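Only one chain is included here, represented as structure tokens and corresponding to the form predicted on its own.
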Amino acid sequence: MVNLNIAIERKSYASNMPDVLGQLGFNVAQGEFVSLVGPSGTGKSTLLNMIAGLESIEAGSIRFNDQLLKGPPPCKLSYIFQQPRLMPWLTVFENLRLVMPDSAPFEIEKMLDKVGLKGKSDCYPKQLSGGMQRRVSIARAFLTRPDLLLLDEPFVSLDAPNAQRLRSILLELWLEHKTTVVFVTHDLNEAIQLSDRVLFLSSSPGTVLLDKDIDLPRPRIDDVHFQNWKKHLLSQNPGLLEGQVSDVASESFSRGFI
């Protein structure tokens, strides 16, 4: 397990371009599920790439259990992208074997069973639906038993029933393994359903507007309590999902009134 500490001062891609991220800091405790919500272009994917060691840190720091990130992350890390990124010339079993070459076949088959793909190990990606391919990517991520799991809108292009099934699978595996998770989404309902906390980011350059605990019991279904919680949150500031917050709401947030 890993405790993650983020302390970014700024991030840009060129000196003549505006910053993608502004001053941004937060912690993710061991085994915690934290979602990042904010408008497009606010640096959410950039931040995940920085955590994964795929983007440079210009000013600030990222720490894993107090160990400063200077190159590859000092822990077992899995990353689920918007696209499954499976090797099309390999079977499902072979795609999973790539990340865990020493795994016993029964371990791979057991993981496929957990994500609802029993009997699909000999299939090639082109023989699977988009939702099934995403299940393979989830199985691949958890097969390595990662200390940290990063997810960048993994269900964004799926229809509602498929997306909901995959959220349930993800939640079941997370509850089993208690991996530390940072999850990027535009869908507030998704963030509320899955997360321990939601960080709302501002419009670019991205900073944290609100760090909100989700105090609803699990499992969370989209019922009247769910919607009332969401309505109460958004009624405090209608511009929160657009990366804006009023001075009055900011003062309320800082005092813990919400």
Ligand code: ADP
Given for the second form:
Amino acid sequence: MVNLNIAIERKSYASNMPDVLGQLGFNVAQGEFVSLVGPSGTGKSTLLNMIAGLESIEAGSIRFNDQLLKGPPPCKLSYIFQQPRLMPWLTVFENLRLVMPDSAPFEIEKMLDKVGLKGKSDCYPKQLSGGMQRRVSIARAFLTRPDLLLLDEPFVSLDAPNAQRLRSILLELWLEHKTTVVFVTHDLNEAIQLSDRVLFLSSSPGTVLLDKDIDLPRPRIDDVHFQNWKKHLLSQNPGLLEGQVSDVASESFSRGFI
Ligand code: ADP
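Can you switch from the form predicted on its own and show the form predicted together with the ligand instead?
What follows is the entire complex, opening with the chain shown before.
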């Protein structure tokens, strides 16, 4: 299990380009589900890629259980992207076995069962719907029993019932595995439904505008109570979803900042 500490000073892609990320810092506790919410271009994917070791950290640090990130992440990490990124020439079963070559066939079948793909192990990705392919990518991510799971808008462009079913599957697996999760989305409803905490990012350069605990009981359904909670949050923080600074101070902006 992993505890993440993020303390970024700034990030840019080139010296002649504006900073994508400004100063931002936060902790993600072991087993916590944290969402990053903000408009397009606020550096959410950049930050996720930095945590995954795919993008350089020029100024600042990222720590995994106090261990400084310098190259490959020092823990078992799974990353679910917008696209399921399955190998088209491999069956569903083979796509899963690729990440865990030593896993017993029954373990793979059990994981497929959990994501609602019982009986689909011999199918090729092109024989599956978009939603089913994403189920495979969720199964693949959890099969390795990751300490840290990163997700970048994994349910975007799915129809509402499919996205809802996948969110439920994700939550069930997260509760079972107690994985630490960082989830990127621009959909506030999705973030409220899933997360323990939501971090709202400002537009360029990206910084944390608000670090908000979601204290609604689970399971969370989009009912009146849910909508009132959201309305209250937005009325207290106008401009939040546009990535603009409001007068309301962040509840715990500097939480974990070194
Ligand atoms: P978000 O995930 O919030 O939409 P991104 O992290 O994808 O934001 O992008 C933030 C900014 O960084 C955007 O202006 C984007 O064009 C730029 N950017 C992202 N990746 C690269 C890259 N590899 N090279 C140069 N600019 C990039």
